Amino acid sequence: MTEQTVAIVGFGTAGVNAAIALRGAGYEGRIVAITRGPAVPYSPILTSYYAGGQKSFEECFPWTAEEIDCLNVDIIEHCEVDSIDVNARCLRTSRGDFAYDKCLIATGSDPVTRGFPQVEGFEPLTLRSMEDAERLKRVAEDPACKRVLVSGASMVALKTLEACVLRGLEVTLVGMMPHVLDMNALPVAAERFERGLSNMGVALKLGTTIASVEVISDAEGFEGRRLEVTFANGDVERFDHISVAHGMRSNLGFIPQGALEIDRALLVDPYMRTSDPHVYAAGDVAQALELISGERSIVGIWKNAAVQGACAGRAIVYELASREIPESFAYVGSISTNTIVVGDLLFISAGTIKLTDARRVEVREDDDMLVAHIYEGSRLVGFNLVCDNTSARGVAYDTGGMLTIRIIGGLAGARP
């Protein structure tokens, strides 16, 4: 009898927990993971407290490389996958076909710089991966680099901030949405936070968007130029470096067209099956079940990829059997949860920010922190939390835990 074969795409949290799941829930078989990182995967939420000299390397990487051994994973690391064939149960790369029984696509996300003018000569940075931080990381440190602009104003733009901040750079956020954080904020817990990145002396211009970037040559500039960036306000500055944070997209680009049912990521059923019953995905290439909206939506976060990964490894597990899934392994569904610290700033959210006419919200603020409530009738169905007191921070990390349970609890006493 031929050997059964999982493969994974992509080696990161959802990939590791489905393999940590496989190997828990019996599966003796041959697990394959192809990724373009390295074999030990890293966090992409810790590169930039690495950036910022807030974690070491070695922090970065949530296993060792003994704990991966122990799955007994053939790992092939630093590769793509140029194509799936869902009929023939194959991945194409540049090292070779790999035949599949089941496949988990878990891919993860990457920077979108879109938006951006082309510039010759010039590449701006972005956070996302190692290679990333460590780019960051060379310009932070580099005495000759004073002045950083930062492009967009979402979580991943704020810790690139941070980062340089933390490095003693003088920092300047643009951004095209007036608010930071657009989307997870409301205007009264993001104007909150406005304020506390301006005490931080980070300079705001939201509301606009960089109209062009000339390299202009200046031997006493970083790396021997400088950036004269025009706003389409019309305002001219100089930065020594720019990054670039315009959102995330899934990697799904090795998917042919038509192959798989996509939105915006794979539609997965409830155990992370794709329209292929021989294909999963997890993390932020899934579009699964979100608790609030009814509706199957990517909600991009850490730990909702690693229970996904896992879900579809036990799912697995079973099909492979030919043994029905029992119930209790379907994904739950999930919520949008967010929490970033910024030098003395914290942010909380949970549920949703959507507005509508059956929602209110409703607001209490004092001198430590604001919390902003969104009801549905006497249900909470999301909150803003944002505290600018390091010293009331255990109190507003206690109080974003309370509503975050108070959320889903409402949920499941709003089911029929």
Ligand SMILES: Cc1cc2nc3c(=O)[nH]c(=O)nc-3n(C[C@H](O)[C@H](O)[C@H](O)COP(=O)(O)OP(=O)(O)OC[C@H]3O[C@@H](n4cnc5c(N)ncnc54)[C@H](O)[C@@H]3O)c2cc1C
Second form
Amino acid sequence: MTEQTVAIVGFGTAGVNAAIALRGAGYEGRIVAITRGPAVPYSPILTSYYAGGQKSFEECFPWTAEEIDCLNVDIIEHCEVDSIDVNARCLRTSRGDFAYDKCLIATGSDPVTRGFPQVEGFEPLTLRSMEDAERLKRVAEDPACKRVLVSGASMVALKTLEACVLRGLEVTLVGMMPHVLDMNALPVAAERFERGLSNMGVALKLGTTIASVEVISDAEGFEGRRLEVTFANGDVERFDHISVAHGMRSNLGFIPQGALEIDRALLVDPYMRTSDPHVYAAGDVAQALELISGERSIVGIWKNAAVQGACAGRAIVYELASREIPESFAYVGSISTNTIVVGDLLFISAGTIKLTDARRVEVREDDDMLVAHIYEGSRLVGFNLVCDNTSARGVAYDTGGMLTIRIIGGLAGARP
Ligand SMILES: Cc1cc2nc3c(=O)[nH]c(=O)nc-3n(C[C@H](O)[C@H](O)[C@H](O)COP(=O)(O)OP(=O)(O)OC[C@H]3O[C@@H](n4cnc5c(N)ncnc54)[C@H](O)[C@@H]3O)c2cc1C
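After the form predicted alone, can we look at the form predicted in complex with the ligand?
So here's everything in the complex, that chain up top.
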């Protein structure tokens, strides 16, 4: 009998956790991982901390080379999968084709710069890879760089902003929406967070966008030039650099149209199986059960990617052995959670901020903290917490933890 092959496309947290689960469940066949990234993956979560000087380069790698070696995976690093042929069960790359019996797609997502105008001779900063973090770090450390514009107002943009603030740069944030964190924060919480940013010296330009950027030669400026930005509201200002984070997009470009069922990402069942019986998906590319809506959606956080990768790995072992996958292996589902820190400011959220006729908001606010609760009947379905007092941090984290547990606890009673 020929040896079976499991192929993993993308070796980030979902991919690595799948390999750990495959070996943990006794799979002894070949695992090949083809990844655009390095063989020993870094954590995207930590890239901004590296750029901001809070973490060393080495600390950005959750696994050691020895730990990855133990998994006995053939890793084809710095190699992009160009296409998947689900009928031939084959992955096409510039380094050749890779046949598989089962394939896990775990290619994550990249921040997008959509909407940023093309600028001749200038490439904005983005934040995803260690190379991006290295570039941001170099810019932020250079004494000639004084003013940075951050375009975008969600997690990656705020993490970039934090790195720049920590490096002592003068930062302006421009966001299309009237408030920061529009995907995760109610206006009342966003406003308190924005006040905190302003108190920190961050200039906010909300409800507008970058209309155009002109590169102006200036021997005194960073790298011999300044960037003249015209905003959609007519303001004109000069900056030394610009960082762009206009949302995230799942990396699915290598999947031919119609080959797999895709909504916003790959639709998966409770065992992370896609519409093709031999292809699984996990992490930022998977649209799996979200517990509050009861629908399948992308909840792009590290922990979900890890749990989903492990879930896929275990299911693959059973399917390769033609055994029924135990129900207990099913993905339990997730809720959205976020924690963002900028200097003294802390934002924590979990659950949903989507308001319906059946939902109401209760806000409790004092000098240290604002907590907005979102209730459906008596059930807590979401919360926002903003703390702008460093000494109350411990209480804020505990409160956030307890409220998250309350949301999860409430779900048990809410679903049949
Ligand atoms: C700057 C930043 C900060 C973040 N902060 C947080 C946070 O604080 N908390 C949190 O929970 N989450 C955070 N996230 C999200 C979290 O990092 C992701 O949810 C998680 O890394 C997803 O894991 P993954 O395995 O699905 O994808 P990834 O970790 O992105 O790994 C995917 C891998 O696939 C590779 N790849 C892509 N396309 C191809 C291809 N065609 N062929 C081969 N390989 C390919 C990629 O290069 C990458 O190596 C952050 C993300 C970013 C970018």
